[in-house]
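Read the single chain below, which is given as structure tokens and is the form predicted on its own.
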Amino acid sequence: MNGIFTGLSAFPLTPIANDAVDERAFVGLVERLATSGVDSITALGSTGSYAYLTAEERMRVSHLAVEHAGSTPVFVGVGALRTSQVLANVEAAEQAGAAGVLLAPMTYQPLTQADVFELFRTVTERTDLPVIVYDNPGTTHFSFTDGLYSRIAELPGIASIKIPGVPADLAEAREHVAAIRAAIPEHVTIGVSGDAFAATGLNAGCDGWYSVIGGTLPVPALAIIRAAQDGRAADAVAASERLAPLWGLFSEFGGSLRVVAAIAEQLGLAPAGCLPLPIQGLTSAQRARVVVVVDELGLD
């Protein structure tokens, strides 16, 4: 099993100021993660707004992430609409010194299972970097099947699969994770996403957590995953349930990105209006709700 593709992988924002990457804020987030003890950092994930950045911005962010992460492994998101663009992003990640790449099948025209398999086949043929399969139907509008997981996972260089949130019921989650595990080689890890379901996914057998909240608030995220890794399943659930008001805001406000950006802004980790336009972020009333939750939970 790939050791660096387990544990907590934290997904930082790529803060924007004046329609450009705020390099100082991004470096601050990366250094904060590196000193917190997260197991890896994934730059340019969906939380990192990769789809909104130019190739040059993405290259610069990749270099900054690796440069300031110290000994913490850095994975870099390389998804793009065209295969040639993906390959250019992979080359940039290689040049930056990334430890692996995260690939989502971005789409405008609907993609077929064959399209997606060929994308991963092409990428794994062209790079020696380990590849994380990024299954995020909420943003890509493409859903993997267990059969496609199996075909892709047999390709050389596939290291991990980032799966969507698991069923809330632990028995159902175990069945779901076991079905994926049975379909893929032993060395390919399974990482849960969907932060509200992370504790359940980890207790159900996932090897790691690809975490949105971990990129801005690593301490409470580490409390969840370390409990799960130590076999303290109830403690992992309790640590997650403590954050239930935060998970509720994710659901109420249409996802995690705007909420996490508001938290980073509130804590002084990112400039006001740090998301790329046309994403407006939360309203004043919604931000006030976030502030209350941050204060009540003592998040920092």
Contents of the next structure:
There are 2 protein chains.
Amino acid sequence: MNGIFTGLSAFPLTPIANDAVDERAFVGLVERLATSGVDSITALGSTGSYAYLTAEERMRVSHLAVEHAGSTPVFVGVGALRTSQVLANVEAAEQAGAAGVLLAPMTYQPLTQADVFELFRTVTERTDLPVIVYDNPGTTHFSFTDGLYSRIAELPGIASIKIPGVPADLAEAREHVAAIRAAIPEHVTIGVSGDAFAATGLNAGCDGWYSVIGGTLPVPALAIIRAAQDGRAADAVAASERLAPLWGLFSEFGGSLRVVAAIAEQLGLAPAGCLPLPIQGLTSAQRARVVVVVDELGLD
Amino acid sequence: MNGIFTGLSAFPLTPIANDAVDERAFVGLVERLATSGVDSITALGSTGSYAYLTAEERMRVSHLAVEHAGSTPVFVGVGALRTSQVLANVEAAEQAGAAGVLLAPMTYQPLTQADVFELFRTVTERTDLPVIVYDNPGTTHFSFTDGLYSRIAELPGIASIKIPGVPADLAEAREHVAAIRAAIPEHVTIGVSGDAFAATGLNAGCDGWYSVIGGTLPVPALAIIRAAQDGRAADAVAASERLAPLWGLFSEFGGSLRVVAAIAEQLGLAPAGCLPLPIQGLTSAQRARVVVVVDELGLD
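Return one more block: the form predicted together with another copy of the chain, after the form predicted on its own shown previously.
Zooming out: every chain and molecule, the one shown earlier first.
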């Protein structure tokens, strides 16, 4: 198992101001993460708006992340709609000094299992960087089968799979993670995503957590994962349940991105309206609800 | 009602060879359409792989389309994930001499109804070109409500709505089209898409057909629409039913794009493997089935 692909990987926002990357704000987020002791930083994940940025912006963001992360390993999202664009992003990530790349099969036209296998085959053939398979059906609308996990995970260079949420029931979650584990080589780690599911996923045997809140609120995320890693399963669940009002907002406001962006704005970590248009972010009424939760939970 | 936004709008492929636009093949498709007498050509629709091309490639394709379409009006797809990219595409379409632009709310993060309204408001404010609202949930994963149709259609500059397929039952289709018609200003046309539904949609009162097969096989598409326009509803249905084996392949092989690309390749209108990777196109076994249907139906 590859050590750097375990633990908490924090996904920072890429704050936007006036339709350009707010480099100062981004560097601030990266430095905050490096200081907090997260195990890795994944720049240009979905939370980092990779899909909205130009190749040049992505190259610049990758460089900034690596330069400001200190000794914390940086992974870089390289997904794009066209294979040749993915390969260009991979090359840029290599040049930036990334420790790995994260690849989601972005779609416009629905892709087949064969299309996606070939995409991963092409990428792993072209780079020596370890590759994280990014399974995020909420944004890609592509569903991996366990069989496809298996075929892709056997490609040389595949280091980890970022799976979407696990079943809420621990026994079912264990069974789910065990089924994926049985289908892939031992050195490939499994990281859970869907922050509300993280404690359960970790207690169910996931090796890591690819975390949205970890990118903006590393302290409460670390409380969850360190408990799980120490075998204090109940403490991990309690640390997650403490954040229930936050998970409630994620669910009520259509996902984590807009809520976490509003939190970052509220905490002064990102400028107002930090998401790329056409994503307007939360309404004023929704933001007021976020402020209440941030205050109640003492998030900072 | 705006005359150029009625009738058959043909959507050509943008053939790719060696990861670049095959300009000769694209020009050949456009000239074939202009000669065939379609009412308009929409370059860079979903069928034209707009989502996969760079801004530079899209600008070049727009120019080629206008230059080679003769007197046939050319509409250009301007959709992109980020509003500023959409606006740049609109400006390029203006410079190319497009008669209108087609805008789909592309998504990576799911968009709200307010996000999409604001996107269309921004675009219509910035251009004098008529705008076609492109409702294509199969690729955008965004669903317009009739209320949103209504609010957007009232924006100055909105010329037409490209709706996805209609109910198969004619009475239900009539009701569906009438409900949209009642929600939008009279000058905004309604064009059906989903080729298998076109005859029903036209018989149910749609003003036009935004057509995938029209872009590669204009003759059988014109047979359907001219019958519908002449009030020969049964002839339109018969002309569509003649193509049932083709609709069957669309449904069996996951949509129209891969099938139409295979037909264009089979007819020598596009080079082998003309879709942008990672889309591999049909398998050999599937292509063999396409060849049988092309021969049976005498398509050319």
